[in-house]
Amino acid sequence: MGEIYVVAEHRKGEVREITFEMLFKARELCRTFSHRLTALLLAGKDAGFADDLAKRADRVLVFENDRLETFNSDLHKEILNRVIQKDQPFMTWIAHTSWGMDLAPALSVKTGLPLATDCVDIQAEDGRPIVIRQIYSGKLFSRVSFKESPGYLMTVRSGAFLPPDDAEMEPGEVLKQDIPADLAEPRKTFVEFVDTGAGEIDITQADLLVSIGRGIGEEENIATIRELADRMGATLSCSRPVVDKNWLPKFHQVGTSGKSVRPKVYLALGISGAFQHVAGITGAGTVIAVNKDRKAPIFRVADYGVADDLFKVANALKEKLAGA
């Protein structure tokens, strides 16, 4: 029987929405294959994730302890590494994330084990990993396959597979390990977490996005349809192009190099539909996409779309909620 690992990520004390996305994708490939899954939890004492990652895998390694409490890719890498080297995994998956890019090459060349990175899907043929990534700025899929190896790394796109909302099992079997004694001091040292995208809003909450992109215009304009929103019980968001303006704050950003949102409705004005911002609303209930070019890649992903002038439907609906 084959082990898959996911290394589990933390963040200001909660376990971050990749962690269970990666556990989702693998448990599926492990019931196909009749394969173990574990996760990998490196934290502080005391930290209470473990219970959660246990109803989402067969077990849990806990690795908990003082130096752990914050990430540092120079210690993540030394424990991995002989974790790794003495249970000899088929595979381990890392989140593409700030956490991950750190971590993941770093731990291919102590390990010495092949690395995919940013991979939007994972499966395995004839006892070896088959991944697809994305390349040319999103507009081809490559499938990229592995020479044989002991074992094989990968970092996991956020948002790449989204879990049920009742994605969970009978609990897995939690295992306290002790850190290695010898574990030497790391070369880095945490000094503090910004979060560029943290703001007066959560997109990420909201059950309603009014969403918009280049097709706006004008910095100006966004004063219509931010009361669209309004009267809408809507929060509003936009694509990359608007927060490169300098049009509306970071936080208020979709995408992959924004925040991945899941409302119940995600109405998108003047939006091309770019991978890296279709990538962050794969979770939306209902997407409905406004646009006057009828060629953007927006209507491949929405469930409604209108081919016609953003602000000639942002002042119908407003006309219409008036009347309501």
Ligand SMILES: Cc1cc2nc3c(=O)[nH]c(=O)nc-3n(C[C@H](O)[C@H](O)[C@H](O)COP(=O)(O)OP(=O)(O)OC[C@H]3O[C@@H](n4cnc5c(N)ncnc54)[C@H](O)[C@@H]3O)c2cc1C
Contents of the next structure:
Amino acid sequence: MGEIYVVAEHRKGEVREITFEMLFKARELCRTFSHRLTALLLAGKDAGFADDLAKRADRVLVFENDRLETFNSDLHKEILNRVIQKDQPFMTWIAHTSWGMDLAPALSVKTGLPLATDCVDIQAEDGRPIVIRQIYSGKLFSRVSFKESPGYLMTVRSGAFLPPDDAEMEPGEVLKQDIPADLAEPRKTFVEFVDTGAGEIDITQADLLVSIGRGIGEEENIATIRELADRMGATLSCSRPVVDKNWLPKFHQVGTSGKSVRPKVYLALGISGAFQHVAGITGAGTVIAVNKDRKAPIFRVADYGVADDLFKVANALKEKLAGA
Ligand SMILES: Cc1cc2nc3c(=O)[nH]c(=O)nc-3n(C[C@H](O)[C@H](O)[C@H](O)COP(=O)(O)OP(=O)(O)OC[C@H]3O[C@@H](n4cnc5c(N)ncnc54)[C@H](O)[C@@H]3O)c2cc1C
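Alternate state requested, the form predicted in complex with the ligand (shown: the form predicted alone):
Entire complex below, previous chain first.
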């Protein structure tokens, strides 16, 4: 039986959502190909994440040690290399995050296994994986196959797979593993977490996003849309020009060089719908676009569209909410 190994990612005492996204997709493939799904957890002592992972995998291999409380790519690489060499899983998936981008290439060199990065889909055909990656800033999707290898490594883009709320299953086994005794001292040391901005928000986790584009016109106009977002209980996001002009910090940006989001509702105000932007909202539920140009490409991906001035629509919405 083949196996898919998924490396769990956690930060500041929480398993990150991308881990559950990977486990969900990997489970789908495991069902199709009768593979076994294994979550790999490298964490500090008594981190308490294993039971949560076990609800989504056939088994969890747990390496717990004080040295693993925070991510260290040197230690992860050494431990994962030994696990992969010993167990020879068919595929090993790692999140395409700052963790994964540090770890995966080094692990590929160490194991000698091929690596495909930033995958937005993973399939298998004739006993080999096929991955889908975006190229040319998201303009094209490429379908990538591998030469035959004893195993394959992938990093997976956050937001590419959406687990349903009932993604849990019969809990799998939790198997504690010993940390190799001869583990070399890492060359890197964790120092501290530094927030990229005061009050940073995570637009990838928002259910309702109100997103502004260059159509906002002036920086001063943002306040009125922020007010609308607050009244709606929504989070404010934006297109790239708004960030380039320093009107909002980078963590608000949606798109290929920003974040992929998957809100239930995405309200796009004054956004033209360039492919680099639209590539970031493929996981959104309902897309509503307001643009005064009825030929704007955003209307091609919108479920509902209003060809009108965004301020007129925003004010009407605010009035409606005030009366509610
Ligand atoms: C390598 C690369 C990476 C990129 N990454 C990203 C990315 O991650 N995210 C991203 O967003 N872009 C990205 N871009 C930029 C992208 O190509 C577009 O330039 C950008 O998305 C356009 O932003 P916009 O829609 O806000 O502005 P515009 O294209 O200028 O559109 C503004 C829209 O507002 C409408 N409008 C104007 N006034 C009003 C009004 N009063 N009421 C209603 N509608 C109005 C106009 O009709 C127009 O359609 C990237 C580009 C490159 C080259």
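Numbering follows the first chain given and starts at 1. Remember, it's a predicted structure, so these values are computed and weren't measured experimentally. For the two forms, the rigid core is made up of the largest set of C-alpha atoms that agree within 1.5 Å on superposition.
After superposition on the rigid core, displacement of the C-alpha of A124 between the two forms stays below 2 Å. Relative to the superposed rigid core, the position of the CA of R67 differs between the two forms by less than 2 Å.
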